[in-house]
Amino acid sequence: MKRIPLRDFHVGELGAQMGEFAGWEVPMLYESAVREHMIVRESAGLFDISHMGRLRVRGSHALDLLEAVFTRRVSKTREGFMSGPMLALNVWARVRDDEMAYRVSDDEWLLVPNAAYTEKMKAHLEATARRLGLSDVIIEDLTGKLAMAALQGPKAVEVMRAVGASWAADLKPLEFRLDAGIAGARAFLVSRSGWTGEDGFEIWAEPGEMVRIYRALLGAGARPVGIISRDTLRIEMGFVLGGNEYGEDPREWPCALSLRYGMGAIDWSKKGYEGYEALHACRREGVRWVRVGFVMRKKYARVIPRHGYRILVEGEPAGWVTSGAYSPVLGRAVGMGYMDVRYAVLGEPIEIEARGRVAEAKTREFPLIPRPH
């Protein structure tokens, strides 16, 4: 496995529970996956996410190679903002990866990547620059060089405010600064910006830099929070992951129209991206499956649906699970998956197959709990 550059802090200063995720070694949780879920949604958690990808795009062209990639049409973004997500699709209108881009200036960009798909995505802007001539674009891989960390919740600003950094108050959403000053330390970016549906911030920073970070906002009231937390929040919110919600394999999932996705994903008004052709023709078409949330009944509150399992309406096969998790904040568990459009109709009963039991769901729509702060 991969190690995070934090690895042995977290583990001999913050007693971290390890584990695998995408290939890395990586903070599961510090106490309980529970306890950390509501720290984010009531107070200030600050994950490590150093296993997600940070690539850096330059050159005169770098516009022109991410427009032939993605979905977005990024030369909206202003300088010093976020765009995303977006999605890179395959000639089948799968999806690669959903990503970020920050628009640092017209000649360069940076991208975050997931984790189990940061070298292939390396891979595949530098054949795209190359299958269109764009000699002149350069594409680095920033993660080995530079931690990552998520401080997110409704306390987040409270806590940047106490340890100095209170200009981050003022940061848009999906604003970013560069250089930025915390606590003394130096960070390489900070964003206005976060995967749990909480209002938070999103910090680079070499990893000397970003235990000196670490140590001043778990002072200030800020508490460490593991992948598992993340994982439940992001369900909560109907937040997708590569190899649940999308891959590929035109055999195994839907085109990309049929995520859901929302916020600007796709702008049907561009052309030139990879799989444009492919996913107009299902637009064109229709699809025959959609991707939906749903709650468990308060009777099976605690049976987790699991991915794969399969989705029943009536004793009917009609779709199957792609996440699932026990929601703290409802108190009962929840999950998406797709559903054959014929069924797929908000607010009416499910069943999920279990390990040869059935239990009973109802579906929803995304955000599966009340909107966050």
Given for the second form:
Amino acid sequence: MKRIPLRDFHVGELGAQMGEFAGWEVPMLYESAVREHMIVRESAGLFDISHMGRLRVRGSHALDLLEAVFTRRVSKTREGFMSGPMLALNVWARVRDDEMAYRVSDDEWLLVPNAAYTEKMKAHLEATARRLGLSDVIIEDLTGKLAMAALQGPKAVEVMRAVGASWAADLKPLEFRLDAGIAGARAFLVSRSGWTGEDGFEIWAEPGEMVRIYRALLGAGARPVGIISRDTLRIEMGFVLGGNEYGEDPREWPCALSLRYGMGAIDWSKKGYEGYEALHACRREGVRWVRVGFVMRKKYARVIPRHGYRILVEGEPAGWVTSGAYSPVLGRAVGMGYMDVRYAVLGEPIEIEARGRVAEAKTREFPLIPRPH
Amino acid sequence: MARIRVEVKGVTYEVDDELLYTDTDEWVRVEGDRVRVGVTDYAQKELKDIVGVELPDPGTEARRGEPVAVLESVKATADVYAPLDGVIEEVNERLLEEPELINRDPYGEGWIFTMKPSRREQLQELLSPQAYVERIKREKGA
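Alternative state: the form predicted in complex with the partner chain, after the form predicted on its own:
Complete assembly follows, chain above in first position.
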């Protein structure tokens, strides 16, 4: 297992319980995943997300390369901003990864791939550059060099102010600042972003600086939060995770269109990226599967729908569960999965086949909780 | 009653020295002609936050090793197995609304069910506290 730079700090000073995620040893939780979830929804939680990939793409061909790989018009991203989510597809229009691009300058970009896909994406970018003859581009993996943290929750701005980083309050959504000061320490980058549905910031810093930033943020009222809560928070919002909601094998995963990713991840007017033809073919021919959310009915409030459980409608096979969790906000289990489009009627009852028994749920549009602050 | 504290890789697990154990992490307390059953501190720490419990119906007959209850945690779904042949008598209905009692007090308020054993000699095949301590160490690779 790969070690995050602040591992000993989390275990020794914060009492983290560590576990494996995507090949990394990460803090699973500190005390209670349910309480940590609510800290993010109601106050301010601090995640160590150093397992997330960080790639730097530089050179006069950098933008051409990104345009050839991603489903969004990367060129529309303003300097000092993140692109918003976008997909990297394969030729079958199945998803390699979902990630954002940060525009540092015209010929310098940062990418944050999913932890499990960092090396794969670096190799894919390099192979694409070679294939297209884009010679002036260098891709560098910064993952091991920089720690990464996410401060998330309605009190995130208040916490940043309290540590003297009032400038952070002025960052617009998806805006970032390089070489920023927090509580006397230096961050490589701070962005107004996150993956919880709450307001917040993501911070990249060298390990020594990150320990100082961590101590300051915790001293100002943020509480440490583990990766289990990160998963339950994203499920409440209906955000997708590679390996759960998407993957590359067309025998196993539906076309990217079936994901209903939203957030402008696919620009239909864009041409020429890998998977473009197959993606438009999906659209013309129609999709068979579509991702839907659901909430368990009261009687089955504590039956957790797990990845791979079957979805039925009046006993007829109608799909499968991709992710599920107990929602502390609703006091009920929620989930998402792919349903045959003929059965995927929002607001109607479905059945989840859980370990040989059937539990009732109701489909619902994302997010599965009332919209956070 | 006393607790044996086992520390493996920075995590401390408590083992009650007056109970018997299974190798599927249930504890058994003999109370006259019946037994009370729950899951161990090690089990609840491995599962993390328990967010749901499914209980058997009182009167259900169970064979040793048969799944009789289900624990839903933030990490996984886990079966609880009957430690002996017998009939389920009482179930801890508080767990339906407060499953976290298992995390908070696994050997006390977090008990799951009681059963009346039909073959008491099976008690002798359960693990002693010391043998259960060894099981934890083995599982955690200590």
